[in-house]
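Next up: just one chain, as structure tokens, the form predicted on its own.
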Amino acid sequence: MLTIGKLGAQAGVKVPTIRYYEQIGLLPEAGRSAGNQRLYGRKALERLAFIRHARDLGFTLEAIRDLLSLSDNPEQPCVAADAIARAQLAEVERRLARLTALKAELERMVVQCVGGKIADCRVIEVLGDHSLCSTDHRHPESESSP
């Protein structure tokens, strides 16, 4: 049995995060010692490692919840898990495309800067007027904002 601190150290997850995962139901509530310390077994460590790895790959907590539910029923087909992974891959590809556009725009701004005074600075000018950008690299959530 592992205390919450040892569990966190082995899985690479901070203690408050473990408590949060318990609170939202991703991890089952831990048993308690006579001194009321949380105690975790091997299954909790494996589940926490699964969650950590999924978070490292960028899966949302809701997707992780679904994947955990699927993993709790190993005899079913994996079509749902594949769909969740494909959706995450598509999201990563969208982010990469956006980051590529951001990189290109930043490189263009820096190249156009002549190193003079702020009054003539191309970086400041482009940041002040989005229409001077060569690509639309706005974050999707900011498009609906004024």
Second form
2 protein chains.
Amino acid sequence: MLTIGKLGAQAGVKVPTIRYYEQIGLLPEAGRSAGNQRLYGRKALERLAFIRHARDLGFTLEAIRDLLSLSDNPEQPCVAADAIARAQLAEVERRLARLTALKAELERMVVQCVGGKIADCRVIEVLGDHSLCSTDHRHPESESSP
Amino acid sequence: MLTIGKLGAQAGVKVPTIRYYEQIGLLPEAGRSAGNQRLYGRKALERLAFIRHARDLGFTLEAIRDLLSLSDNPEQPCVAADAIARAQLAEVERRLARLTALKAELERMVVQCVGGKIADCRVIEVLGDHSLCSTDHRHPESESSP
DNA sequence: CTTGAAGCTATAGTTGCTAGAGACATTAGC
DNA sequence: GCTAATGTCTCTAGCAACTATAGCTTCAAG
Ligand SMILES: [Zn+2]
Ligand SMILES: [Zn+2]
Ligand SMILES: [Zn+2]
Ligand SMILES: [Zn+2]
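Next up, the form predicted in complex with the DNA. The previous block was the form predicted on its own.
Once more the chain from above appears, this time first in line as the rest of the complex follows.
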């Protein structure tokens, strides 16, 4: 049996994050010790490691919630899980495309600046005028982190 | 003079976002009409377009705040602005590297799954065990959107 | 047996907006 | 001139996915 701190250390997840996951129902309520401290077993560690890994791969908590409930039914077909993964792949590919364009623009900006006064700075100039950009990098819609 | 709606349409920024930018001090308080409605001139439009463009390029509002205050002093040297742009470029490059690794892992996952039961699903399996991954894609630290 | 680390709850803050409620202003049609 | 439809006003609350703080209690080492 692991305390929350050991569990977090094993899974690479901070203690408040574990409590947060429990609060939003991603982890089941942990059993408690006599002194009211959470205690975890091997299954909880596996589940938390799954969450951590999926987060590392950029899945949202909502997607992870679905993946977890799928993995709780091992006899079901896996098409739904695969669809979630493919959607995540598509999302990553979209971000990749956008970041590639951003990188190109940022490189252009910093390379073109010859380093004088702000009034002549190419960085400031380009930021003020998208028509100076070489690509259409504008923000289409929603994203999030990884 | 533009109302907030026209300004937003011109700059490609939603009305509540403009009010939010004013609230956090990124835009100066706008003048008001007799009926207490905000009115904007050409300078406000330029400033808002600058913000929008910088957001599109992934700069944080904090970075944009600094860039704006730099651009308000046109006689100063531009090294600080260039440093902000280079930091943003570095950030984009870090995200790009990470997303590239994620893409590889996700592709591996979906390709390896032969589509049977959840119990045999490669997607679920890999999510549960990072040692099945081909790269070290783990989340080092902070990120945010672009 | 004492002390310091680790745990507990509950609340609030982060970033960059977005959505809603309910009241006032402006504009278009008749 | 009047009314209805937008547009704008303020204020508050909510989103993701945590992180931080405060003020407790419990546990483990010396
Ligand atoms: Zn410069
Ligand atoms: Zn541009
Ligand atoms: Zn599968
Ligand atoms: Zn992995």
